[in-house]
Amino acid sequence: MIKDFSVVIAGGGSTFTPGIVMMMLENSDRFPMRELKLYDNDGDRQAVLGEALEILLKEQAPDLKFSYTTDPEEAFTDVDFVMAHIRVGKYEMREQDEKIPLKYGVVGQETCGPGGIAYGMRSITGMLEIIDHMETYSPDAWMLNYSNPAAIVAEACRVMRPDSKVLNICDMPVGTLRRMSQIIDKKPDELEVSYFGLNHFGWWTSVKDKESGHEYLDEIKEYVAENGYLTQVEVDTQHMDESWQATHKKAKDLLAIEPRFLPNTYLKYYFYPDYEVGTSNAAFTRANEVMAGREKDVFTAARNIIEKGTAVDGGFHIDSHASFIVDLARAIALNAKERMLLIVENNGAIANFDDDAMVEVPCIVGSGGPEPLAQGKIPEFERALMLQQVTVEKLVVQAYIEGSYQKLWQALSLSKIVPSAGVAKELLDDLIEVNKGYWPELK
């Protein structure tokens, strides 16, 4: 008999929170909850979503105990899982992460290059705080982290909290697998993939039918070579922003560089930075798009629910694709031996890559955590790219720990996205200025 779980969502004021709460209700037969809590350090922001969700849950799950708080003890006591989607500095700082690099003709993106480094330096403190709260008040709990930038956060956890029960997972491969399944008219759970890389920096080497073992890689590549990963189903049903449509289309150019494997779409920032900068609007970046779109929509819906006193026809949308979070929690709780892509310490999973690198590979997940599956040796081209990028991530974490200006300058200079050490230094000085109060002091 499956137990009823107690869950806290860290980052309760996130625009993703309502969709994830509704997804968990949809999966209550697979993952029953006795208590759900929201935790955020911005009480006013969280209260809007908390009050609306309280109304929704009274209507849809009256037996579920629900609360929202800014008090760590209240939030983290007696929980089985911490689901973390935090954004330190919120969208206002994301806007800086995107616009400052563009000023120098460099890609401005929340997880790649200078923007990702700046966001990573802010996120480490917040992530460590949440891990420490969990270990203080619920030492047996697991944290399921899907906060960006996952690569830097995962490296910081490896170095600074090596024994903590933290699983780092990303939704990007989940979304791409969904699009692959549409291309071949299958369901995602009918497919089994092999993949190697770093977070937002990898390649699929196999997409097989779970039942028959049939390999679909060539069939999918044929479609991607013409259309990228963009499918009409997604355009029609997901209300996809134009910037995301362009991202999925660009996969065809990534496949052209390396035709053996299917690429992660984020590789476009590393291979085509000139194209990305050329098509960016420095006055209205992705952060502005989100603030004018999803953020406005979610908080407007929440205020409407509060005003009406009912969530019927309330405007919150279920985030069904986030069900991977429930899959991961179930795998841990039930020792389900589920196969999932996670960000883990390599330790030989990629035979010719550093053991201490945080890589993204298929793992078998049970009650003891993830067991990475061997992906063999990888080609020289991918190995060299990954070594450059993972070294950037390691230098960022070292810079954070040591308060080292030098190491952060080196990280920016090594990034494939940044054209020179001179530009890296100017960028760094600008980023230090806007991140005062978020970053440790650098000397």
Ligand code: NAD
The other form holds:
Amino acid sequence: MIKDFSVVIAGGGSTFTPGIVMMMLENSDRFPMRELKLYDNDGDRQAVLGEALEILLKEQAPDLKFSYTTDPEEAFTDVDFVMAHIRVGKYEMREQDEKIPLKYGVVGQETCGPGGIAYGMRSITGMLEIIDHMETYSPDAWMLNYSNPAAIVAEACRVMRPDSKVLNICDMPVGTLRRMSQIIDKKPDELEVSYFGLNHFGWWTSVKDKESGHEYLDEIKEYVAENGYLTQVEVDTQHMDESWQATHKKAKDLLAIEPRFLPNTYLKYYFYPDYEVGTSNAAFTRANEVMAGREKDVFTAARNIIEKGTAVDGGFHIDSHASFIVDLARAIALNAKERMLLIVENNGAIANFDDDAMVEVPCIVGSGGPEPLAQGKIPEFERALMLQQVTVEKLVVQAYIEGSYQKLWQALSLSKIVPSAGVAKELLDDLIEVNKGYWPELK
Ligand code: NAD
Ligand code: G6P
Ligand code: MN
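Here we have the form predicted alone; I need the corresponding form predicted together with this ligand.
Now the full complex is given, and it begins with the chain already shown.
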């Protein structure tokens, strides 16, 4: 029996909130809701989206109970799912994460290298906070988390909240599968993949037709070798800006280094950091691009809706690509045994990789949570790269817990995209300075 769900979106002021709410409305036959709440610790930011969504929902889903709040008890009481997309430090700090490394000629990226490490040190606190709210007020609820940096957040959950019902998921493989399906003229849900790696650090080893079992890997590789994942048609509601197009294209060079598998686009930061820095504009990074683009568009649309008092012809767009979140919620709620890529503790899924590493692999998701599927042994090239990267992530979490300057310095020095321990130390000192109040104190 399908019941009507109660959902809270944590990070209600996120640029993704309106698109995800619209997506949930579109999927209301598959995922009926009785109540939807927004929760954020920045009341003013959230209120803009909250007020606009209130108008929209009155028009489009009058029976759905809707509210927005900064009060944890109100937000987290009586919910079945917490959909979490918080950004601790908001865009102001993303900008720092990107610009400080660039000062040293190092890649400045939201989730990779020093930027990802800095963001991770901020995110852990916010994530623990909302996990604890969920467990206090709705102990049976599940959190579907896509707050970044997901790899570090997932490792922090493994170590600090091992029994919490938190599922960490990323949309990059979902978006890239859409592109692959476009290349071979199929629908994403007609395909079944095998994949191994860490979050933002992995490879597809198989892309098969679900029904016939036909393997499309070679056909897709042939296309990617020429064009990367750049396709002609709009296949993705996210990842469309010019900088993203360059990223899709760069997959061509990632395939060249490892022609056996199809690469995750994020590998470009690790394999071509010189290219990345060379093509970056240190005065206008991705954070600036998003602030001038997605953030401005979403908040302008919200203000227009509020001003007009109606969302008819209003500018919120459905984020259809986010429907994987509904797939995941349904899999849990209805024991649907859906096959999805999730970030989980390895425990043998990758046979020749550490049991306690948080890896990204296909899982079967039912009401008991995810069951990782065995991906066999991986080649030594990928294994070595992954071990280096997962150790960076583990050191960050240890540094956070122990308040250890030394461990964070080691994490930065070990990161493949930081050239030396000397640069790592200078970077660390700068990052500590701007992250005052966000990071635990390091000794
Ligand atoms: P955003 O800054 O627009 O929104 C984040 C919101 O979180 C802000 O309103 C902020 O006030 C709020 N917030 C910060 N700390 C909080 C806390 N402790 N408690 C409650 N709310 C808090 O950011 P965005 O660009 O919309 O992205 C949101 C998040 O989603 C980011 O972490 C981003 O990296 C992530 N994301 C992940 C994926 C994925 O594939 N996993 C895809 C897209 C975005
Ligand atoms: C992809 C990744 C996310 C990341 C997002 C950044 O979807 O999987 O983890 O947050 O890109 O996109 P942005 O448009 O904010 O640079
Ligand atoms: Mn991601």
